[in-house]
Structure formats: C-alpha cells, structure tokens
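Okay, so here's just one chain, in structure tokens, the form predicted alone.
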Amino acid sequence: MNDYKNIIIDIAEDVATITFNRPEKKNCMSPDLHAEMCDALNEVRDAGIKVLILTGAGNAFIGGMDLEKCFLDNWDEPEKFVEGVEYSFVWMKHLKTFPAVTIAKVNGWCFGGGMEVVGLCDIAIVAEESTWGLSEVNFGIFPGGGTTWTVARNMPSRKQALYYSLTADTFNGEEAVKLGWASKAVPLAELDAVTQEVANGLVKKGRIVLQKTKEVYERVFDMDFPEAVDYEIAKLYELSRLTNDDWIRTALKSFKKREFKPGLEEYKLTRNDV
C-alpha cells in the first residue's frame, strides 16, 4: 500500500475506506491530495472490494478546494496549474464510474467541491449536524469543475438548485436529504454504525449484480422508455451469462421453496466471486 500524506486508506475484506486527512484545512482538496486520490482509487479497485466509503478526518468531510494551493499559488505557472487541476478530473471521473458501490459518509463541513464528491457517489449517509453550501459566488465565481453538473443531477428542483448556487446559503444534513444530496441523515453519534450497517448489507450481495445495477442506472437515465427496455433486457442476459444464471438457478428456486423473502432478505450466493 502506498504511503499517502493527505489521505488514509483502510481495507477490511470487501470494504475499503478512504479518509480525507487534512483536518487543519477542513480536508480541503489540494493538488497533492488530488494526485494521491488518482493512485488510491486504482489501489482499492485492484483489491477487488465491493464497497468504497469516503469520509473526512476531524469535523469536516471536504471543505471544498484549497483555494491557495489549487489556484492562487500556481496561477502564474500554467503547466503546474493545469497539472493540479487535471489530477482532480482524473480521480473524480474514476469515482463516477467506479465498479464498487461508493458511499459518502459526510461527518461535518461539506462545501463546493466536497458537494461534487458526494454527488458523484452512489449513496450518501450524512450527519444531521453536517453543514453544506456552495460558497463560490461569494468570491466571484460559479461552482465549476463539474460541481454545477452534480448540482443539476442531484437536486430535482431548478429553483432549489439555483437558489443555493446564487445565494450561497447553507443547509444541514436533514435538509440535504430533502434537497436530493443525501440518501439518509442520522445523528453524528450514529453515523459510523449506520454506514457500516449499510456496507455490511451490500457486501452480502453479488459483486457483479452490484456493478450491473450501477451501469444500467447510469445508461438508462437519459434514454426514452422503449430504448431503456431493450437495454435493460440485454443487460439482464449479460448478467445471467456472467453469473451462470445464479438468479434463476438459486434465487428463484429458493423463492419457490419459500426459503427466503426477496423483499426482506437476500439468498445465499452459490459463488463467492459474483
């Protein structure tokens, strides 16, 4: 495992946790952190995990970009500036298409680029006490680098998306659920336990079916209905081929015998690698 200075990686069987570790800077993202995340995502992907949890050290998830390190310090050195920015694009695009299920565990401050990271994850479990905001307009720019894209994709209401982008007003974790940014909000004291419970449930499910569920959702999002039906059926056949028809051979036969209840529990996988 690489020796990282800005992040901490912990891998326990099928679950990896990456902790942003710049608590003195509210875990704001620097060029060095971006570069480390490029390597870290490759490392945990190669470990064959099913779930990746992202969280922050101290009282912040991510406070946004480190404005001094990312922009001010390198502004007069174009090559250095572009290099630092490109690292951020590389790892965030990788996060968007990451094969494992990604969970943002938002423990505190979550601003700007931190909201982008949450928006790119599949699931977000957040502390009710967490504080969120898009503060870019306060220093004369708009949410960039993909942040506005995640705002548009995660907030279902144009009025709400533009309100928070234009005013820079903050909101808490409970409001984040209502606004479309979070899956579930819990008291900070329960955040670790609830996130672990969600992760434990996910690792019991098949690796390939988790991946295909993510792939299908992303592809059908902008399709019309007939096209989506054709695509989903084709991917179902692909899933069946890759898993040796496990859902037919095991799941449905078990259901027929009343050995499990699909709405309440999962069946026992016949192959550990799926």
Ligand code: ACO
Second form
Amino acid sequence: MNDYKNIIIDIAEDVATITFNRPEKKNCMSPDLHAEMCDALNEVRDAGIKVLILTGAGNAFIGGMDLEKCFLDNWDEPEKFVEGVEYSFVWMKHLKTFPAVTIAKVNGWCFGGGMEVVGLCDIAIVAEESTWGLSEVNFGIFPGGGTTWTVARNMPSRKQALYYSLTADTFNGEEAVKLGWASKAVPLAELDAVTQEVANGLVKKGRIVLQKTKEVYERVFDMDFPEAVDYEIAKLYELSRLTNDDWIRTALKSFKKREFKPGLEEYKLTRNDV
Ligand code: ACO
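Starting from the form predicted alone shown above, please give the structure in the form predicted in complex with the named molecule.
Complete assembly follows, chain above in first position.
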C-alpha cells in the first residue's frame, strides 16, 4: 500500500474506506491530495472490493477545493495550475465509473468540490447536522470543474439547482435528502453504524449484479425508451454469461424450493465471483 499523507485507506474484506485526512484544513482538496486519490482509487479497485466508502476526518467531509494551494498559489504558473487541477479530473472521472458501489459518508462541512464528490457517488448517507453549500459565487466563480454537472444530475428541480448555485445558501443533511443530494440522513452519532449496515447489505449481493446495475443506470439515463429496452435486454444476457446464469441456476431454483423471498432478501451466493 502506498504511503499516503492526505488520505487514509482501510480495507476490510469487501469494503474499502478512504478518509480525507486534512482535518485542520477541513479536508479541503489540495493538488497533493488529488494526486494521492488517483493512486488510491486504482489501489482499492485492484483489491477487488464491492463497496467503497468515502468520508472525512474530524468535523468536515470535504471543505471543497483547497482555494489557496489549487488556485491562488498556482495561478501565475499555468503548467503547475493545470497539473494540480488535472489530477482532480482524473480521479473524479474514475470515481464516476468506479466498478464497486461508492458511498459518500458525509460527516460534516461539505462545500463546492465536496458536493461534486458526493454527486459522483452512487449512494450518500449523511449526518443530519452536516452543512452543505455551493459557495463558488461567494468568491466570484460559478461551480466549475464538473460541479455544475453534478448539480444538474443530483438536484432534479431547476429552481432548486439555480437557487443554491446563485445564492450559495447553506443547507443541512436532512435538506440534502429532499434536494436529491443524499440517500438518507441520520444523526451524526448513528452515521458510522448506519453506513456500515448499508455496506454489509451490499456485500451480500453479487459483485457482477452490483456493477451491472450501476452501468445500466448510467447508460440509459440519456436514452429514449426503445433504445433502453434493447440495451437492457442485451446487458441482461451479458450479466447471465458473466455469472454463468447464476440468477436462473441458483437464485430462481432456490426460490422454487421456497428457500428465500426475493422481495425481502437476497439469495445465498454460492461463489464470491458472481
Ligand atoms: N481551502 C483552503 N483552506 C481552507 C478551505 C479551503 N476550501 N476550507 C477551510 N480551510 C482552512 C481555513 O482557511 C483554516 O485555515 P487556517 O487554520 O490556516 O486559518 C482551516 O481550514 C480551518 O478552517 P476555519 O475557517 O478556521 O474553520 P471554521 O469551522 O470556522 O469554518 C468553513 C469552516 C465554513 C468550512 C470555512 O473554513 C470555509 O468557509 N471554508 C471554505 C469553504 C469553501 O467555500 N470551499 C470552496 C468550495 S468551491 C470549490 O470547491 C471550487
């Protein structure tokens, strides 16, 4: 494992956790942190995990981009500036297509680029007490570098998306659920336990089915209905092939024996590679 200075990686069986670890700076993302994240995502992907949790140390999730180290300090050295920012695009693009299920565990402050990270994750479990904001207009820019894309994708209402982008008003974790940024909000004291419970449930499901569920969702988003039907049926055949028809041969045979109720629970995996 690499010797990281700005993040901590913990891998426990099928679940990896990456903790943004600059608590004294509210875990804002410096060029060094971005460079480490490029390596870290490759490392946890290669570990073959099923679930990746992203969280922050101390009382912040991510206080956005490091406004000094990413922007102010490097602006007059264009090559250095581009390099620092480019690292962020590399890992964030990887996060968007990450094969494992990604969960943002939002424990506190979450601004700008931090909201982008949450917006790229598949699931977000957040502390009710967390504070969120698109603060960019407060220092004279619009939410850039992909943040507005995540605003448009995660905040379904145009009126809400533009309201928060234009005013930079903050909101809390409960409001984040209503606005579309989070899957569920719980008291901070319960955040670790609830996130672990969700992760434990996910690892009981098949690796391929988790991966294909994500892939299909992402691809059909911009398709019309007939295209989506064709694509989804083709992907079902792909999944069947990759899992040696496990859903028919194992899951539905088990259902026929009345061994489980698919409405309420998953079938028992016979192999960890399906
Ligand atoms: N970039 C650089 N330094 C930061 C950032 C950041 N994004 N966020 C916090 N810090 C630093 C502070 O400057 C301070 O440094 P210091 O100890 O050297 O003075 C340290 O982290 C602690 O922060 P405080 O402001 O003292 O903590 P406080 O609890 O009072 O406030 C808050 C927390 C509200 C998060 C405040 O730090 C803040 O407004 N940060 C900026 C948030 C932001 O707008 N981020 C940019 C989003 S837009 C984008 O990502 C492109």
